[in-house]
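Single chain ahead, written as structure tokens, the form predicted alone.
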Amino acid sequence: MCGIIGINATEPYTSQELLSRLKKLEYRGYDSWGYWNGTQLVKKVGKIEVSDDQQAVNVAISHTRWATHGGVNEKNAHPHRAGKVTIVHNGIIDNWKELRTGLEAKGRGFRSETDSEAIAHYIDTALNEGKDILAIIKLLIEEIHGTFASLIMIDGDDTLYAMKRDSPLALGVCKDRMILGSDIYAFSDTTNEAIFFENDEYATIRPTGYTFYKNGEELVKEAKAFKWTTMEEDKQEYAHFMLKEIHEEPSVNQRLIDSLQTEQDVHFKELVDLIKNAKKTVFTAAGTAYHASLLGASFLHKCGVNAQAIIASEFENFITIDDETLVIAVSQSGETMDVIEALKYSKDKGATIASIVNVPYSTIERMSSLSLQILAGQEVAVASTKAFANQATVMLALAQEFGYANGLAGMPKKLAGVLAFEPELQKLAQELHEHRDLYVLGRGLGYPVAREIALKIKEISYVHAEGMMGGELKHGTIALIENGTPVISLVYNDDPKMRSSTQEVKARGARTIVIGTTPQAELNVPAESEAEFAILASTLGQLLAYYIALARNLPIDKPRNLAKSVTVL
């Protein structure tokens, strides 16, 4: 979940460019950061400070951290240096203790609590023993258990070295430099050509060239053209990226719908055919994308399609996969490690793999025989908003092909209409922001939305929020309802069962907030179908979470302990 950047250039550059590119990846982790430019090692806790030290260099590496092993402090921040070797690392080394014990037996002294430092000591020890660097990296890859995307610098050597397994790593090929990054956003402003590392590949990176290897054999790899955001995102007139990205939902939604009818039309129809020909279709995802997957499975189920949604981290425990199964991975980043593991399992069972992603050329997309892009654009805020709206819209479009009438064409306009509720949501947030507990109830398509709204409130507002099935309320949770406890009820078409659940908590003193489709609702959503209501209510929930967090004066775009792209297990 960390972000790494390495630049090897023909002309000198300063830390300003290095850190500006690292800043683009700060959504991947922001506990601490640092860089090494050949002479200067900088390591700091907190958000990245882009300052120009005026020391021009040709090669440097940098890192922004999401802590896994060891606390958040300067000694655990990357880069890690041992002798003449300096490294940055994204991933988790499972056998780091064994490696460390063996290196300590050889007299190596460790400064940090991290698993990553073992890489630097391993390489420096082997270099001191007279071994060749490429032979060392090959052996290291064989001995490491776990995941890694790592960049390596050696004192006196102007070559950058890189290696990868499971954690993402791409090489941007520019005219006067090579830029290594955790994803293409790191260099998409300066080149549209990249090479993507596959598992257990390693490379030597020079200012004007590169050589890739695997198992000691040289590989032939060519740069591929890609399309992605070319400009650095800014908040424009908005106070936070999250609010800006919510307001972008109508435009990116229209872009997606247009694309499914034009440039993505062929792939879209191929995915429809795969669903028709599969014995069963299984969506797998994590977090927000899982809630979109639950909607997708429900949409298709209403059309008689055998569809399920299984959370990726428990995939093997709750589903049977065979060669007649279609597995559709859903991921904003395309790098979610739990999903990648679920796809590996599915491939081993002979399943067909498809995906719905936002970031092109990602690992999940490359693992898929077919992929659709949701075209939400770069999301800078950690909480996914516009990506969720577009993921759910893809699900609507698929279900429409199976006869599900759902008002897909009017979705962008209706999303724009939902933004008009903002003043009411600001006022409601002022009422709710001091509460420590909140519940969201839903039935049918409202259940995934209840979970998604609760997730947003937890992520951004730090309020304990629980999204649950309305029918399960009386099987335990109702014991937690006290006088004034906020309960949000999602009530489509005045559903009598949801009305009953709402009355049950109201009778016990709850402060009920009804999001519905009738004038009696506190927030009356103009939806003509249950599917429309589900997506529009989700956007209302995003705005509510934002304004609760704003009232609590919290770091909305970068909430504590979270990262945008979850690339570790």
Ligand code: M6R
Second form
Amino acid sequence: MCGIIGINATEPYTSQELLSRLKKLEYRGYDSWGYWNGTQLVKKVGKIEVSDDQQAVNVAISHTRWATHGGVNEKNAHPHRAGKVTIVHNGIIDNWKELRTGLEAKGRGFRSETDSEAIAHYIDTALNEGKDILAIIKLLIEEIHGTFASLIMIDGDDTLYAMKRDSPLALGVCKDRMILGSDIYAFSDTTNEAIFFENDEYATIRPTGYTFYKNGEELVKEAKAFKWTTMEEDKQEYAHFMLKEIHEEPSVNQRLIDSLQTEQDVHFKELVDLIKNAKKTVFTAAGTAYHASLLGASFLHKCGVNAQAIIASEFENFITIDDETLVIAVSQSGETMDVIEALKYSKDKGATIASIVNVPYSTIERMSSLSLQILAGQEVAVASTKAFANQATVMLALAQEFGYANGLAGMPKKLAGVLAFEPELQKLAQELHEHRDLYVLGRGLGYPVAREIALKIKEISYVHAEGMMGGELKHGTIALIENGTPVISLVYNDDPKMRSSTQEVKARGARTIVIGTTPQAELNVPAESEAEFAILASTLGQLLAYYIALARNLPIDKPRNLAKSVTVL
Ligand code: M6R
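For the form predicted together with this ligand instead of the form predicted alone, what are the coordinates?
Below: every chain and molecule of the assembly, starting with the one above.
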């Protein structure tokens, strides 16, 4: 949550460059934004506007916000300025109240309700006391409890300062400039050389050089070359990134399947061996990635592998981890804080850590002893679509190694086939978009899919949708079914239990919509296995959610209150 960019360049540049880079990180938070270029402090509510302001500077910092402390307004937007210090911050300072009270006692007046402003006052106060900036940052890191990726500018000083704990921060190294950003999208169009900050590291950044420190000691850190494609960053002819990203599923799926047999082949086999040798395998993830994890656990379970999927935010409460456990984190961004916390806990218990990620060099990838990439390319829309299809496909590939036959090779073609349902789904969306509540039922592999479809509908169309186990319906939720309530049933191979759950709601007046694999289904998916059905029905659900949101005329790619990457607890 929140994106930050700072640039220190040999030649002056305008706010256009700064803000067009910030725009690449807008998916991390988009309720307000701002920048400081040494003379101008701009703060605005809403989406980033890249102005044609021609003022050129060598050093500037900027921020796009997802509010945690303090409402969405210009006052709380970053940067925050105190005396001669200006900062941007991504993260949460847990002891901000204590810091603020102490600083107020020294006469500091705060302007915002944010936790972040304390950083600016802390530094300015210490500078006024005659302390050295590096000593101040070292002490600040010791005194702050919480998470931060923060950039600091000081009036009259053309160095850019940066510090990080838990929130992501990377330095893009270019010939004529250094670009600090929350992730590699910030600079991947201009350099493939980066240095990733580790916890409690801080750095001084000059236009052609940098020095990293930890605990007052200088560190030797070399830039690493990274591989990343920028091809997918453009919306092309599509009205929304989400629709474009769903349409990319067949091609990115093929890319993934090919790579699991070629450049990722060694890692893939190593992961299979880790699963074979572990006493149990535990997937952990959040949101959509959790639904893919549930599919993975179920695929493996069908082959006799002891596998479970646990929601990352509740990890410690529902699972016992030891040194014979393999924990596999699944994350599109690789930066989800709940997942990072679950991994830290697992590491402390001695577990082996692996991951399945989309964004390379992300924190989760770097925390893992082994990582597979899903190669979905950048997902710009907040709603995860092609990443889910590829996460589920990695699960299929893993299960295949344990004897689960499931049509993996044909998946890209089948995904392309699902796109042909678009006109029908558009029509269905027209019928459904005015309903306030909707239910999605599934059993077995259909259960994670029911939850995934409901999540997609909720997050982009704001319709209350509940995805649940078909068998659980009669234990309470059926009380909510009224005349006309839409209920989507996921029925693989005419499963009699799902048929009767569907009949039960129909008998109470529900408008039932069967997504199945027989001609009786309203949407008949050409799937030859339950696993195939699960993945294809999910894509169908993504399209349905998209067209419901479209019919409701909503900001599909950037739904209210959300951010693509949830980097706070
Ligand atoms: O980046 P991650 O895969 O770790 O993100 C996890 C969830 O925040 C994410 O899947 C979220 O649920 C999506 N907005 C769903 O479309």
